[in-house]
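Here you get one chain, nothing else, as structure tokens; it is the form predicted alone.
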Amino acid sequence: MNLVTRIGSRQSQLALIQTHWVRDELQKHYPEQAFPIVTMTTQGDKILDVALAKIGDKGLFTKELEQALLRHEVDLAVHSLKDLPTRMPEGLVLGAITQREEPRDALVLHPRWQGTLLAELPPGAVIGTSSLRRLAQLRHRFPHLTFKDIRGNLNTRLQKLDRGDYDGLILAVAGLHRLGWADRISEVLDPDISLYAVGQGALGVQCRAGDERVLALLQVVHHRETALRCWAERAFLRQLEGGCQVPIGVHSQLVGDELTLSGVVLSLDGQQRVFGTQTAKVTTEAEAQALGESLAQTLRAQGAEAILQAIFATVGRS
């Protein structure tokens, strides 16, 4: 008999075509067994004209999928890692991260800015973003820009770029590259610009803690130098306790066994910003998670403390 090895997915068209990636490589290295993939709706994707910040972080977009592994209805299931929280349900594990594709944030312009950079656009220029960590760095850079919420799916969001409600979006490199949408990019943000979120870019797979056959199986979809990254990367914004709600961003490099982290704590105006950089020899998870510990730490003490502290006395912590 086949075994069996149940995918949980959200239902959209990008976590599709990431699970649809999980899925073939699983089945070519597994041809004998059988990988259906089961949809979900999370609550993140039915909540659609409010600001993510406002709604909270918890599990926005894994939820549903967490409790169908902890039911058994599915054995493993695929994230983007940057939606997937620091800290994890009782019984649950993050099998694999996934080989990860670029990580930087995009400039996608209305056709009339064609050929213009960020930098470039005029005075009251509206950009579109969901996140606070695009739109605090954004603020601390180019105060002169008027920036608006925008949700939705990135057909959506192009969409309401397109028919004029914005002169700019926001995005993530990675998701339109996977979304074959590669040519809409103006521009890739340099860290000097904004940091990216925590784990984008790479994918988060998910199952239940001592499921030796499953975590057998995702061993061949997880990368271990984008997993060092993302271990550093998750660690820091757990210490930081932050969240959606949180303007705090990161950028990782990983030279022979010398990780590089960078990390940044912003208030929610822009008008404060405390960034750090450090780098340690990383070849165990462990070692990833402490250069993490350390960048936040030494960010909390050059003032990243006062600034978190204001933020979750405006709204609460996540």
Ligand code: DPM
The other form holds:
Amino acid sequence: MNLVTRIGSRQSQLALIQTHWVRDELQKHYPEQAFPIVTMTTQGDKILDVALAKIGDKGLFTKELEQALLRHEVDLAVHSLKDLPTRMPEGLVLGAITQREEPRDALVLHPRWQGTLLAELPPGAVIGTSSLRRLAQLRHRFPHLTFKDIRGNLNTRLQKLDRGDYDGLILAVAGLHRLGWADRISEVLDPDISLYAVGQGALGVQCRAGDERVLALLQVVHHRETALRCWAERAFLRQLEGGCQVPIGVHSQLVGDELTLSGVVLSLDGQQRVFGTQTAKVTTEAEAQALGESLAQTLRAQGAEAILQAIFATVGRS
Ligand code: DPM
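Right, the form predicted alone is done, so what does the form predicted together with the named molecule look like?
Let's see the whole complex now, leading with the same chain.
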């Protein structure tokens, strides 16, 4: 039988590398089946001149792919898990979460600063990022630095850096690795400087709810340990109702069946910061989610609630 499973992907180089990885794994396990890739452009790829956070719409990089799934134009869609909203449209599910790569953020410097650490950059050095999470955490730790928005794909960003528009950029280690630019990493940022985004470094594979054939196929790319961590992280974010409009970061670690989740919520200016850590024995999705929700409740009570209210009052809730 010649089964065909169509895979939806964004067109960017990074998205295609990620999609090819999933496709190759599926092809390896199911050599007799066909896995054609269907590429599409998302809203997030088109709107390059407006700051990411100002666009406000959750699912900026995922909506077109989700619509193609619902219209049966594709059968699964590969996303960076961190771009996938924590609430999924009716009729779609997260069929697999792949093994996470290094989830931390990296500093990439202009060649003139080679060998310098973030903490050593002089006052006024210009750091490019369009992530509120990175911005608020760095403002908190390094208020003497200057921050400037940057958009576009990774190739464009590195060009802007190298032609001198910025002294440094903050980017995900995982994306730099996948594109073959690991040698541009000047420093991998530890949690005391930057907690990563929920799901960062893992891929999320979306499919239609109840599509048992595709759900069964996807088991070969699912990674249980990563999924337990990411379910906890996503529940934490969902409970705080944070899209990319709120500076929220996480750090997680699974040792045996002990899951430790840390989370941080900051004000946009980085002046207020509420941080906490909780550990629980976790073997199921529900237990992982309970840990994420519990940490979120705790942080709300410790001051995150006021931070969130202030942010929603200025930018509105999307
Ligand atoms: C989301 C954010 C960013 C991306 C916000 C955040 C970064 C935007 C920026 C939700 N998606 O992280 O706080 O810094 O201007 C994105 C990247 C990857 C997936 C690139 C990056 C690669 C890493 C991965 C953009 N989405 O973060 O450097 O697959 O986890």
